[in-house]
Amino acid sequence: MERYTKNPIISRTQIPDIPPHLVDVTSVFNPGAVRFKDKILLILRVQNRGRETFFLMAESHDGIHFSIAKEPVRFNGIENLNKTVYHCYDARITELEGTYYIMFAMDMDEGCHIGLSRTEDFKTFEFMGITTAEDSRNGVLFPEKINGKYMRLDRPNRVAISDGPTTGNAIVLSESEDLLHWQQIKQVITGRFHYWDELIGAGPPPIKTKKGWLQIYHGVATHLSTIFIYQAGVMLLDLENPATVIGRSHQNILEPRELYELTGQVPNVVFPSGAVVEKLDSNGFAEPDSNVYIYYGAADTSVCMASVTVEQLTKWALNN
């Protein structure tokens, strides 16, 4: 991928002070991204000095220079949960049947779960509910139904890391009739022990191409003593049966190299969570020569952007 030469595009100093919780914030990272009307919107994960997390919207006409909202996102109805929610973070945005759905991680007493919200205008947000029964993270919706069902990729947290939270080494495909109750279909890929993607998780929502669904994912190398390295790869899934993997990149396609990726709150991290496709045809397929703008968190500290074409992503996914 080609990094934007003036990364990071959003850093903590650009976040407006919003008393009492967001004043002189610590970091901004892992954005969800979507094209909405004539703008590109991001939903930013912002962390304050108390290590509390908030979502802020940002908008841009060129996908690089963003203005940031002066009020946090509020999910109407989440206050009715009879449970404590400590953090909401790492949102992914999918346009589906004319509505914009936001899946995000929710840290709770019993672990991490995937929450779902929807909006029509990115000004008011309705909390729909918790969509997982087990500890899970990195939920991403497909942008259309497949064989009459809603589809989702997510990462169950079933791997215990010494002195760390439970994480995962498999991406699974699930289906639903109503977006709230999900049934796991199949494990799609697993981590590759001793290589760049030992632990894995889905990135931005899948991109529809005539050769299959392109799914960018993150991989974590954990075998380098106490250093974890977050990188990005890509796989190609069958259009009619996304449980079938057509190809998967053998090597990473983005890794921490720049100073803003190597140093920060969590060093050695590139975390892709948003993608905007420049050109779609009338049937919703991404054009092969279209640019894809990838928005990612760098070192859990800032927001960066990299670009790549659909054709390049497909080629890398098939280079396995």
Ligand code: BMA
The other form holds:
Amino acid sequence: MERYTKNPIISRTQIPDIPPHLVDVTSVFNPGAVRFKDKILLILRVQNRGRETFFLMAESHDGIHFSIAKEPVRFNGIENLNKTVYHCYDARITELEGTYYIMFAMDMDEGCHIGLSRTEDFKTFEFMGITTAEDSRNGVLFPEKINGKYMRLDRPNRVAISDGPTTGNAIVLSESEDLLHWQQIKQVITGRFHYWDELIGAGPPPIKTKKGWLQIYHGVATHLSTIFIYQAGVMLLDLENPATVIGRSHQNILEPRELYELTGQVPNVVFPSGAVVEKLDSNGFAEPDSNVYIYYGAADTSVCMASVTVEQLTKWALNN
Ligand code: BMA
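Could you drop in the structure for the form predicted in complex with ligand BMA? We only have the form predicted alone so far.
To see the whole picture, the full complex is given below, headed by that same chain.
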């Protein structure tokens, strides 16, 4: 993928002070991204020096220069959960039936779960509920129903790293009638132990193409738990039956190389979480020669952008 030459596009110094919580913040990373009217919007993950987490909206006309909101995002109704929510983070935004849905990780006493909010205008957000029974992260919603059902990929946390967190090495496809209750259908891919993607998780929401669903994902090389390197890869899933994998990149397609990816709060991390497709046809298919703008977190410290064409992503996914 081609990095924007002036990466990072958003750094901590661009986050306005919003006392009392957001003053001289520590980091901004792992954004959700979407095209909304004539703008590109991001939902930024911002961390303060108390290691508290906030979502902030950012908007741009060119996808590079963003102005950042002066109020954190509020998910109305989340307070009715009556549970301690430590952190909400890593938003993935999907437009579905004219509404914008945001899936995000929620750290709670009962583990990590995938929350769901929705908005029509990116000004008010309604918290809809928790969508997972099992500890899980990296939930992404497909932009349309398939065979009458809503579809989602997520990454259950079933792998315990010695002296580390519980994480996962399988991306799972689930279906739902109401977006809140989900039935697992199939494990779509698993990590490849000893190689670049030992632990995995879905990246931005799937991109619809005539050849299938393009799904960018992150893969972690664990080096036997000594060092974790977060990279990105891509797979192609069957349009009508996304449980079927048509192809999966053999090598990573983006890896930490630049200083802003190699050093920071968590070194050696590229974490793609947003994608904006330049050209869609009237049925919502991404055009093969269209650019895709990938928004990713670098080293859990800043927000970066890289671009690539649909054709190239497809080629990599099929090069397996
Ligand atoms: C993952 C998630 C991401 C983060 C990455 C690297 O497990 O927590 O939010 O970017 O680790 O720290």
